[in-house]
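Just one chain is shown here, as structure tokens, and it is the form predicted on its own.
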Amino acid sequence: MKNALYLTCLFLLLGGCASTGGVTSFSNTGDTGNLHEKETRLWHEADGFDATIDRSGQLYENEQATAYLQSVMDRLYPEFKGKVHVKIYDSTQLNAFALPNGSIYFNIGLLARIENEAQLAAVLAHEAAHFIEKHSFKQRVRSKNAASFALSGIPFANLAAVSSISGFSRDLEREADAKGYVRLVKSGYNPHEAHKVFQHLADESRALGLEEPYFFSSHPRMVERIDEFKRLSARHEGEGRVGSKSYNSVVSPIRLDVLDKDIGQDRFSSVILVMEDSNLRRHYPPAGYFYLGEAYSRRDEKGDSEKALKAYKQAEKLSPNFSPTYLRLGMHYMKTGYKDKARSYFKRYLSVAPNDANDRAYVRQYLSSL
């Protein structure tokens, strides 16, 4: 229970891009006996951090999603290859960041909403840019704001003060993208689709009424940051990778899993702005129609009955084999009266769930009912 406390607080301060510096220099051995003393003990705090959120269960798993990520790393700064570690965070916030030690944390809520390998890396440019040039220790935050949190007693608080609280400068946030920007031209990747990751993001942040989304809690504002990478991308003639068939493959099963979990924490608009919106839907796989029924459902405004009917019907066109679809079909029609209706789905239902299904032996019960 600490721990899951602990990283609570500390996802809280490291919300936004949460990247530090630490890297004073990198030999072939991985060395680090020159590090300044702040700088290895701000390293091993950010070791502990890297453990506590293994024990807490907080990593997403997905072996071909996490090695892809690694992937795209490695092709931008191939001199760290083995030194910075890509990890997914289990958790739908629009968010990633950096520690002290390599690890970046890239969390899956931000990966659904990328539409291509050109865009991560964008993000993930930026995000090492941070690491390598020691932006935290050029910039260091005043140490009221930890005691401001009220977590002197809780370990890694100095880590989550100089990574996050304050942010960096709009020259050091410039810098980042400056650097992150050549990295992604010397590396092929199509530098006009790195403003898209922001306007996304901004967009929807408009849309569902936040002053900024959780991944720019420190960063500039996010015109600055748009116009920043259209005025970089302005001088690159041609294209190159974009990555977008690549990219979708790997992370079209994450895009459900998030559709899922932001049902399940009440996020009922952020899943209706995605599935309603054409332009974000068409990377979402159809079941995607689904949790719109679901998002629908459980709002329970005017007019909300019919919309989740109408997206649990369309998931069931696109998406025949999904079989929560004919569950929720069924109870729908149990409800309102319609027995013959209720039984055809619910049978369906049972002859396309698994086995081990939790909702196999309810079912059953309704059927017997009707």
Given for the second form:
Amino acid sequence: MKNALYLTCLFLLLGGCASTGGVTSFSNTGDTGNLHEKETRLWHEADGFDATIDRSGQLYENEQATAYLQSVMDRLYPEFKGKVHVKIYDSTQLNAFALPNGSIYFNIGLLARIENEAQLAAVLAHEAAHFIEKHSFKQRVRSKNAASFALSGIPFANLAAVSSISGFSRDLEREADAKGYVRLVKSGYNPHEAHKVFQHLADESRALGLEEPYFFSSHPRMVERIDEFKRLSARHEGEGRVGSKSYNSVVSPIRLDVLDKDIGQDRFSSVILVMEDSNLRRHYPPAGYFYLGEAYSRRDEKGDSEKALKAYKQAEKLSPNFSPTYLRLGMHYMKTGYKDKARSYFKRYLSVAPNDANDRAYVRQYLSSL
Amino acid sequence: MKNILALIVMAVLTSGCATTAYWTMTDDLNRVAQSKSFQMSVPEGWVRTTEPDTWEQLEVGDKLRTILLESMTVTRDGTSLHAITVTRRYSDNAFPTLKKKSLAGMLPIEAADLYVAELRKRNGLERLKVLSNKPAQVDEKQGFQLVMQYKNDDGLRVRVMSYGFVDETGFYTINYRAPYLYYYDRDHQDFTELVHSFKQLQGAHEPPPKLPKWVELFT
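Beyond the form predicted on its own, can we have the form predicted together with the partner chain?
Shown next: the complete complex, the earlier chain at its head.
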């Protein structure tokens, strides 16, 4: 262990002396065929990471959303069309990351929180800038993190150390911010939206007591980043494309899915934060109230039972065709002895729920026992 | 280092007095696998442990915790490939990573939902899909039957069928896990027979054991 620490320190010290001179960025897809030998190895590693993610079912299957994200990327960087591939990653963490081979992963958690296409474009432009500016290769040349990650034993550790999975150094993050911002403006997006995605997520991280997610990791600090984006956008008087309608029509069902996954993974505070904040909630479908009810019901702290019932009732009112609400209300009234109400809700469940709904057999059993 | 020393000392101290569990082949004379709280009949040709596991270590939040339970495993081709695991969790630690207790009045659908949430907190099961969830009876108790599926890092589709029920003595599950390709269907009938043979024993009503002192050395 002691030796390993010495080794780490040595790598870090040596890493500080290395230079990234001579590493030139890509200017178009043609450049990507002309790689340094070490860079080729890095690409192979990234290809392996892509394959693992794909075969282990970690990609989020939504063709429409994937095509939409890719179209935004192609609008931002038309000269890299066919080389930068945007993929949706099935994780509710607020994150996005780029690999050295041009794969950009966008988590569904982050998609759900973003409000419009301009904010999406701000994140994509930033991540693509990491690829185009060869930040992974530059980071490997510097070798700053490679030694420490190599010792950690995690899969694709070396790749993680030199991709935006774990965040780049402060100056590389700044460069991606600056170059991404220029591209955002050039592509006609509203630059005043750029800082909002950072601000919005900084607020959420603070409210949930989370560490800053990797995408917003501490290089540079999030507050500094927000200020910089505000400063840059203040120079632009004109508006630009915001794309709220198109974004929300694609992402709306994903938002419900994220709420469902948050509940399934015991992250009640995240659901409560979103659905109790009128500003955040406005982008969510009304069935989101059902998940608010689930969050309170499963958290089960003092007063949560009443809050859950109120949320379920709100879901019933605003989203009358959403069947899971009727199951929960039926169960509530069955357990509290209101048999008539329970029967009524269970019957409504059976009339609204799809024929292959998982819980039909339970509901029939409960109805026969009432 | 301290932990390794403690482990060696404990292994030396306990090796002379504890019953050592071992894997044994099942044949006509050796069908019934029995723990304190339950027993079941193991299909011929499967191997089983002679003694139940009585604890497991889990990460709850950021801390490693030792949880008491009773668990017996049977397999035909090795546990890394497929296995049937019968587990009794004590009420106070029925859903340990969720920090939820089981309650005797809990509806089967509630227990099933909590169980799925509990499994999804385990490493590698974050994207566990529920294919079906319906009522079932286990040893004449109202329970659930879940069919779930996940993909491992090699892309292998693994299917899990779980029967479970809750009563005043805790939360019981009978799990069958196998690769969907070939193995799942091949041994499904054996699993069904094992589920039908499951019996709760009188020992289930005895007070749960206390966590041994040595546990503190490791957590």
